[in-house]
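The data below hold one chain only, encoded as structure tokens and taken in the form predicted alone.
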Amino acid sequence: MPLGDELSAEGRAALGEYLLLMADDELVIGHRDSEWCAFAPLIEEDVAFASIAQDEISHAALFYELIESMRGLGRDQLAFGRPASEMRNATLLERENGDWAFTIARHYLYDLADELRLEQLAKCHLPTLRAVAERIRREEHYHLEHGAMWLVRLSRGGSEARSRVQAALERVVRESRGLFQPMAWEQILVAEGVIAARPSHLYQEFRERAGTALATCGLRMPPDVPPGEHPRGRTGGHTPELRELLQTMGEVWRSDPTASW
């Protein structure tokens, strides 16, 4: 049976906004970490954000294959072939990488963010997505714990990492919020049985893990920032930095879209 079959119009459409939001992350995040490669302050980060980059485009082929069963939308088509304006992401994942702070920061707090939902579509009822969740979730449990390392690593570095680290937090956390922005087809997917929670409604959730995680390595968790203050990336509110990216990413495939890699 394809995927969704036994949901509502309503449902199956849901879930394909859904899925393609979660792709569009993995991607975006993605092609940015393997942006690291030769440029990371170590030769094992080098290579490990290397792994964690190939990791994270995977999944997101996963989940386009996904929409492709709903859709019949190639994936390629749909990395590739939308403008920024139908990106899904959260816009804090299309910024660029800045300082080794800032994306340790953004790292572990992506990650985090990506676990809570991983947690929710691993009880799923659609065994198909289920058991994508399940694998997913076993390789992002590495990249959590490669982000949790470096927390801790640069709150012990002396003075400047541990002030450059807090800094990278105060702006990520502030535009976290974006990673949990409301979309009006949330309930759908939780009348139907897809996932027991709201993906906005996992804010708070991350704010005390966060919280957590954060103060056993002596940094604080920067406040709240209003529901209204968050960049909204999951209705294409996007910035300059994804349509340069989205150019970058796209420009093999748009020299023949028809090819077979």
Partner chain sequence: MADDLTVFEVFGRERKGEPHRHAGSLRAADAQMAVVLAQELFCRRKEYVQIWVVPRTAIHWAPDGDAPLGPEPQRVYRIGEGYRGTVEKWKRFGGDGDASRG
The other form holds:
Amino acid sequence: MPLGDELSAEGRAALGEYLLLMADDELVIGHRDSEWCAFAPLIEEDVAFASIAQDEISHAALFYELIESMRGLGRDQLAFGRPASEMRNATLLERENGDWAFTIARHYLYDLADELRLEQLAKCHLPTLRAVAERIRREEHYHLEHGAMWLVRLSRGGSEARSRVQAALERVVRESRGLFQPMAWEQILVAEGVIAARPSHLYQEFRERAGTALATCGLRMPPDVPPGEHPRGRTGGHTPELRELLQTMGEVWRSDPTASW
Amino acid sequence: MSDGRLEAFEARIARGDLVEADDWMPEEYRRQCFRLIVTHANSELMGALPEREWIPRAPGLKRKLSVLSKVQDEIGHAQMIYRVAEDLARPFGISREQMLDDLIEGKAKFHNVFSYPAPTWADVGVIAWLVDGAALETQGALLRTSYAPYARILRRICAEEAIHLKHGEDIVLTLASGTRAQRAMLQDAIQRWWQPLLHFFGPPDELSPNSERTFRWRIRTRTNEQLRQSFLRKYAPKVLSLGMEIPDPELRLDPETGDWHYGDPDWNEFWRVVKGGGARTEARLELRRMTREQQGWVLAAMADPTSAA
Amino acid sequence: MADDLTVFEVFGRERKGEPHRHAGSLRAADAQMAVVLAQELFCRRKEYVQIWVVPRTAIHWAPDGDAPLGPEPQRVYRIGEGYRGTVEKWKRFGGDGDASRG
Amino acid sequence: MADDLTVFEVFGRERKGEPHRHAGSLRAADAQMAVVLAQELFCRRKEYVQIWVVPRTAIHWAPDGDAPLGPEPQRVYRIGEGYRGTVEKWKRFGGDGDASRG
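Pass me the form predicted together with its partner chain as well; I've looked at the form predicted alone already.
Once more the chain from above appears, this time first in line as the rest of the complex follows.
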């Protein structure tokens, strides 16, 4: 029974949008993570971070496969065949990696936002979606442990490391609201009982959870940004950094989308 | 006094005994092992770079994951091998940091093949299949090395290389059975990689003092030429069966001996590359130098005593 | 009296070439005593060519919760199973599919 | 710089009922980092159901080998630090240093 069959047409369309948003988030952050491969600050960390990159790309594949079962478009077509204007990821995730402090701060706060999202999905009554959310949550446990370990280490690793990680947090928080951009279809998913609350309403709890987590790492949670400045990646408002990423990522696949690679 | 120990050591080796990290060993044995092992570690680290360029471009989610996983394994191999090299070189006062500095400053050697460009997706298949196939020949032979910590990690390295080989085969077979453009891309990659593959095993062993001792102490157990022939026996027929040409007009199988005859693979090119003259050598070493500078602060943060938990 | 003794874990190497394996644990006042005791308990019949002795408090372990180590399910592209199709593809080129593994 | 990092030995249990076997070693800044990194260095293919991570300086051995396996000359590991600080789930970080994983 394809996913969401018991929903209305609008409900299925809304669910497809939510899955696409999550898939694009995971694909884009997974791609950025993979760019560290062979260049992480310690050979042992290089191996660990490459696993985190594979986890995110694998999670994206799981979501694209769910969309494939609903819309018939192949997972590689979904991942490699869409222009920047159709990508639903938050702009925070498309930003270039910067230094190790930015990479760790961004990944950690994204993992916290993702955890909130997955906790909500793990309670939804669509069994297929619930199972996928459960599996992803198990692997995200390691991401949170890895991020916390590094934030503790950097915050207590001397003045330069501490100032770099605090500066990175300022940059990340400025764009983290974009992870919770309000979307028109949210209300339909709540109305049809797929999720209990609108994902964009998780923002306050995200800030509280992040504040607690950073405090135990000995770090300050930067203040919120005024509402007007929020990025709008989820409705096509992307940066040149995403266009360049997609151009690189699709270089071979787009040279012949009908060939088998 | 130590002569007694040298005899006893050599008798043990001749009996097939193995040497552990904290056993007594002649300084020359330690030096020869270290030379071989640190070159292997450098090759794994540098060897990751040509394929690494294709992680961001790999076509399709499965290929993106498998190329990333393979390069991750190569970095994992480098980690295991540097650890063995570090324990071996502690009496010489050489640290991992020193080994990485020597590599970056062009003072240390690594396998010739990783100085060549990988300009197309077909290179990813050919490297994973044929270069890893060549590496599996040399590493398989080292499984019987007398230095036990190295032999132990080689068991895991060879098991992982065998999976890389299948990943490479899968790409090559897909291209070989694909469009005309894909077959042409594959042929072009084989054209570029064939000579470096013959160079990979090194020139035929002139019994230099180095190689004589490495055999007597069973650090190495098979000569360069034996390894090259073993590679040709396995892979030349398979490349030809794909309908691909091998760029060596003199290449033919000698039915009596089962050996492959091949044209002279220009050993001057080999020595030029090994001494740092490869097309991509400098660019890749520069990449590693830049990374080290940008990330010095992270290493400082890790070593900072004030932060010890 | 026993409770102020420290627990030590003991690992032994059976032969050169073999990795150390966990052989058991013992209580002792300190590391030096633990090593002597361990040799007594575990090496009387030359079972091990070398033993390592470690205070249990120095051991950190994973996983800490119930999440299993490594991904569930196994990542097929990391193991041979992910490439079983190559045997079939070789047949199309007349190969017998496993020669390259020798 | 990298050589200032502590060496940790890693032991893994392949299946329930099997003893832990030495699997290899890694460098890390501290025990928390070592445990996190060891999981991906040694368990990417479900090789072990549990791993133990031990700073090499906490290992006492016999009989004495000829070359020192013991503490790194530049950084002697303080046994006191060996007490098991852990990184709990995100709610109780290793940051406060004393939460035990026990």
